[in-house]
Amino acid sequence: MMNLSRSVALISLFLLPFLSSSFSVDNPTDRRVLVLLDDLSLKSSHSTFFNTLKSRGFDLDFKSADDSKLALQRYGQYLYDGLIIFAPSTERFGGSLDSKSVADFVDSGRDLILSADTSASDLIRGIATECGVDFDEDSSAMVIDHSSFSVSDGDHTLIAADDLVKSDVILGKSKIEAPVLFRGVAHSLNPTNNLVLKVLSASPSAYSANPTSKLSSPPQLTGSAISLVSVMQARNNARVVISGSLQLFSDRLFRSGAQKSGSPDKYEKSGNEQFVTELSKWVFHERGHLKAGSLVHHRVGETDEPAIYRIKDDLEFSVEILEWSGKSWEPYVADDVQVQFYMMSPYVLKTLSTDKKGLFHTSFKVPDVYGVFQFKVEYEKLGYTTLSLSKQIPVRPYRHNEYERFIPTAYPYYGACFTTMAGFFVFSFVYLYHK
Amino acid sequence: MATQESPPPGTSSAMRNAFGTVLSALILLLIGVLAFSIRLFSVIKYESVIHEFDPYFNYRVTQFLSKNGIYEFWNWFDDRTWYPLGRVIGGTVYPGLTLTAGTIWWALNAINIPLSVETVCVFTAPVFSAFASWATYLLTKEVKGSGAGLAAAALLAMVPSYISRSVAGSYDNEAVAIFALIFTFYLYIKTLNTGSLFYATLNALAYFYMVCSWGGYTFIINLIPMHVLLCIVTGRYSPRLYIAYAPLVVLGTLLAALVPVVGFNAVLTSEHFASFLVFIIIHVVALVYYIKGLLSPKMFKVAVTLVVSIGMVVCLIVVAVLVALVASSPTGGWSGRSLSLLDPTYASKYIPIIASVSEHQPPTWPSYFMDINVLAFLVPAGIIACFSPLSDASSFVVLYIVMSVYFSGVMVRLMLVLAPAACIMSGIALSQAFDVFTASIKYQLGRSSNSKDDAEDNTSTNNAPKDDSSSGKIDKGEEVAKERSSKKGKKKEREPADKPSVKSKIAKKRALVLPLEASIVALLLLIMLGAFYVIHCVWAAAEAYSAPSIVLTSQSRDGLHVFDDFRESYAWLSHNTDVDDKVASWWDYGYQTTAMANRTVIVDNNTWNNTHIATVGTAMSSPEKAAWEIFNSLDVKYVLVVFGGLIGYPSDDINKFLWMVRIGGGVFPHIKEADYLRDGNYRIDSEATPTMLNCLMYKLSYYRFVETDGKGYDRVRRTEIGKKNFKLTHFEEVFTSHHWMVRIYKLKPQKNRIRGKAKKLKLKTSSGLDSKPVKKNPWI
């Protein structure tokens, strides 16, 4: 009885940790998002983006981002898998969260939507600085642009944005037609940091500066630097969207008909809901999540890994690679994965084929080398998440009877050595015997 | 010795000879206990333990041998030290440390003795002194009787040199190396005295043994063919020396090339070379002998110009082959530390990694007198004493004494050569005083009173049987002594080594005959001497070398104080990381932290690869940021240094660091001496340069060292640290040890998120924004 209780008790320990978070690695999904609203007449007015979140199974927590009971986390468990905050005025939030804790949601796995307009506080811009985006540091200032506006309003203010990342894992296989409108603060990037990226960024003639001042001095951010929305996939890949415009989720702009200046064509609706609709599937982990097996390696017409290999051996590898699909893993297909052979530099690079159920195998000759090597795959593809396995193999020399007794081009040699012994031989025999 | 010198037979002689033989049988077995147990002292006041970094690799590798096997050992691919490269142990390693102690290990387990591989390995090297003390009693009978003998082997049972390198646990090559090396000259000169192909095979045997167990095999292949080519040059050849040498090199050549360490190095370095030319030179002599055994002079003289002149085209091909093979290879054919040998300079201007090691320099000349203490006074004397008479065994022993010196004088190390070769000549030397001054006593006495011939004996310490014999002898007066002469010539083609040495001491010690009281006052300055030396060597044993470094002690006011910091950190490495973790440190350390903590390490001592060793150095050198990516780039996971400023240790990293700037700097050429040097000077206070206070080394080695005392006083440096408050960006302290003296750090990952540039501003204003409500809190 005793035993049977703690056993219980031993096993809900171990499943504590699973029954608590529907986040993990089996799951990629978030399910439980928290949004920050500075003003609750948001849910409202950007109800479609909220909606279309539902729909599709997010069980949304809105709370005014100055509620005093906030926190991200209660007895060391995150409650939430995503946040989003829409709260550029906010200069501090309630209860027990700020920039840090963001930083902290961010680095342990989790995702995050951000979004920023014109005159947002240093908390926004802080924890977008975290995030490798650096905002225009004039408060007032906003993206204009004289040549790529959108028509219906007359404002240039209201950008109509069509320079998209192309990239079908992060905006989806069919194509945005309608240009996306946008109204709000320029960012730029680092262009070193290679974990942001730009998804819409400005046309070459926006600039970033106040509209209702006049110009004194050139903008600080101009031409295509400037970046509208980004994104940010962390080393633990952990995903974030920055958005300059608020704007951009609202109904408003979702529902406007759209048409860029000086293009003859002319958009019912605009293309921000498919973009919006998109980018949230891509930043919750409903596309382009890569999961690997284990690296299974072994020799040529064995199945069992060896502890050690030879130099000059055959060994075939493979990968399980799979995709989550927002409900289930499939077979990722690609043609890129590459393996290494790897000490110290890669000594073997081979790219892997593919049986198309997720299987990536090849198979080489271990090089003439010995040493402690690694079989290393490095997956790092835009828009996917990062795969990065290594396995620690050491490869001996040959023992000493794994080389060739005789070798044929050597028997002068052998021939040599016993003429001359038996020369030696007679001559003794002759030398000590004869008189 | 007793036997051979033996008067006409008869009862009351033949008694005293077996009481000799029985008496020297008995002084030989005390003075293998007295090596051995002399050894002890390391395992009384510490522990039964592994001493020093070299000897816990043999170690490691017996144990490896005796839980796998020899074809396990003999094709051991060891993936834990060197990383990523690895390295072959079996075809690297001098195996015969390692056979023996495993043979002895298994031995022991085959008849129900269950010690561990680790108690054998402990006792090893003191077991190997006794044989060393028994190889060198051999010896130096073989040159000048075994009054001698018996000196010599109680002079090397307890010599300091020999003590430092073989006290119990000091399992290193040299703890067996000593013992073949005495062996295999021992039977060099059995076979040149009784020129016996038996003796020459078991010496090709011995030398086989050297060359598995030492590199200081070549010292033998080089010094026997110097003594060939002296005993050539001087006119002393004889069949006796064709037989001792050219087996020698034929088999000895065959048989080294037979340890994969060594290998076709056997034939093609340049170490080598000088027992090949004496090869062909004895056989040129061999010929010249021969033919002139055959032709009339008239002929002779003909055939010597022509012999002569073919000699000379020969020998001038292969040596000029021989300068072409050198000359093609980039260091001429001579490895670093041979080089260093020649050149003493050498190592120090283009090999740090050879002069790093303190092993490797000049010795100072108070460490003469420690390790050799008195003998450096008595070698002299024995040296004259080989050379009345000279015969092939004596010179050779000279020569021996003559180039060990020299070797010496170059590596400290290479003291330990010299320490037979000076016990041999001291025991020569007190053995000769010891007789002259006996039987001057003796004759003395026997003047005064003839009744009175035996009462003495005994008071001759150890070569008592020998002096009666000779004393007695001299009191038969002249004749006899001529009859012996006279029938030793006749035996003298067969027997010179002993025979001459005789005659001549008969006639010495007639001429040689002192008054009573000098000689009564000289024996006991003799016997003074000797009881220093004793003292010394007990005090050398007891205090000086027994320490096994991986355990200090220091001695204070309060009692006294016992430093375990390098156990207790390899102890937590191998509890708290895991077991395919890399660990980086100095080289110094790398066998101690495979074989106590059982991780990969990137370095170790066998330095082999110099250009890994850099890589460490320059990430040492560099700053942290650059040094995080060196040690990300191998896998490394943490990170050991030893630091000594807190207790005062002063064979710390800091004290070594300029090492690694110079052999990092030897590959990379942007980590510059200079740099860390402030008008030439090494220095960590304030005046030090930047990129010193900035390196890796010492933010690991002072990181939170204020915090000790407040100050942060460097007890090594005598001086306060330079840079006191500062913090780690890339690396974590995880563990620092009780007095501080090993601390190791963890590489930080990589940051999960690259921030932005305009972080500072930000901050700033937030920080203000922040800071106002903060203020005012209270006062609302």
Given for the second form:
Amino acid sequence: MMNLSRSVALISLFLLPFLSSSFSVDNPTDRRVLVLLDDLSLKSSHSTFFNTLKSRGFDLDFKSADDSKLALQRYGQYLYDGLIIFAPSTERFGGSLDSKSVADFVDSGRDLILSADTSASDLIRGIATECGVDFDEDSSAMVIDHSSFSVSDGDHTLIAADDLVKSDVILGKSKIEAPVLFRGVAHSLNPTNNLVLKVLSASPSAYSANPTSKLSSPPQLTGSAISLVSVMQARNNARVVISGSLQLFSDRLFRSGAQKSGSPDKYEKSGNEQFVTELSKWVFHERGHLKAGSLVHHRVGETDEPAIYRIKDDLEFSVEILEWSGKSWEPYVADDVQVQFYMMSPYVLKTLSTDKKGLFHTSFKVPDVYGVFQFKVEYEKLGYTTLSLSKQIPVRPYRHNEYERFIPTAYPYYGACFTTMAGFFVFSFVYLYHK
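Could the form predicted on its own be shown next, to go alongside the form predicted in complex with the partner chain?
Below: the lone chain, stripped of partners and molecules.
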């Protein structure tokens, strides 16, 4: 029996690195996702969303949020590459999982979808705060809008929202025509966190309050300060989606018709399914995921990379950048990629040209300053993964035998020298022979 246990342990240790390394830069969609539910009935009531993920190749592992065997990693290796938390009322996770381990999960470069509602616990609120989002402190408050609500709603808490972020990378190129139905809690963005972004915002007439009681004081969250759904891309390119509504992902709202109050346009289906599907493609790196090859540089007319440059050398620089299309790597096309030739500060800043096949290139002259420089490409664009590449190269001055025999800028000094000699000769001649 002991030998059998040892064999199982050895097999687990052998296979675990392969299972935990399922996510890679070369294949961003080959990954396992842990789904935590506070009610297992959500597996059927939100089945359309989960089936969409499965159809795109994701391996979903459903578990109860209070499961005593919950763990994100084992033997120092992560078991999952994505985490979905649909457990707003959970006060404490089971097993070894807690808010710190969720934060560490994101810090390791992995992705998270977090959804809350009016029953959001302090645990869920704390995780959201770590990601730069603050839910309304009033646990009984909901988003109310008396002008942008669904006509099928009586208490104006089913919001028909259409204020979406203008980004084809995050929400896809196909415009979401129908309004997105939302019933849940409001949240605001931490002003000190510049990584978090509103994806679905409330209208200027919205506010957060208890719909069953009269207002005794002005609400704390009002108008466009209210975010309904937000996203964050960390500096390590981990992505997070935070929603104030668990119903947003439900089959019921996916199939529900939508008509915004005051609008004659009536839609057979809300925009929820399209909105959530496109957003999940972004958060799980099926879109907006870039990778770059190595930085290539050489002198003009040469192909080999030198170990050192000389001041005023003419050089060529290039880098290949590809974008994941969801199925394969495609050439990335843009006109805003730049390279810096950097030492303490950029001495050269050039916008790279592209051949439309993923190769970005330029040429420039090495500045008349010697030292240890770096080629730096730091690319940040809304919705895309951040690229930060650098390569170090020294730059030397001219050797003593490499200077020009006569420097053109010194011609005035040459002239002054010979003029002085000629003047001294004339003066001496006149002084000696003039009577």
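What you are looking at is a predicted structure, and each value in this text was computed from that prediction instead of being measured. Residue numbers count along the first chain shown, from 1.
Rigid-part rearrangement between the two forms places its hinge, out of Leu349, Glu402, Ser213, Ser41, at Glu402.
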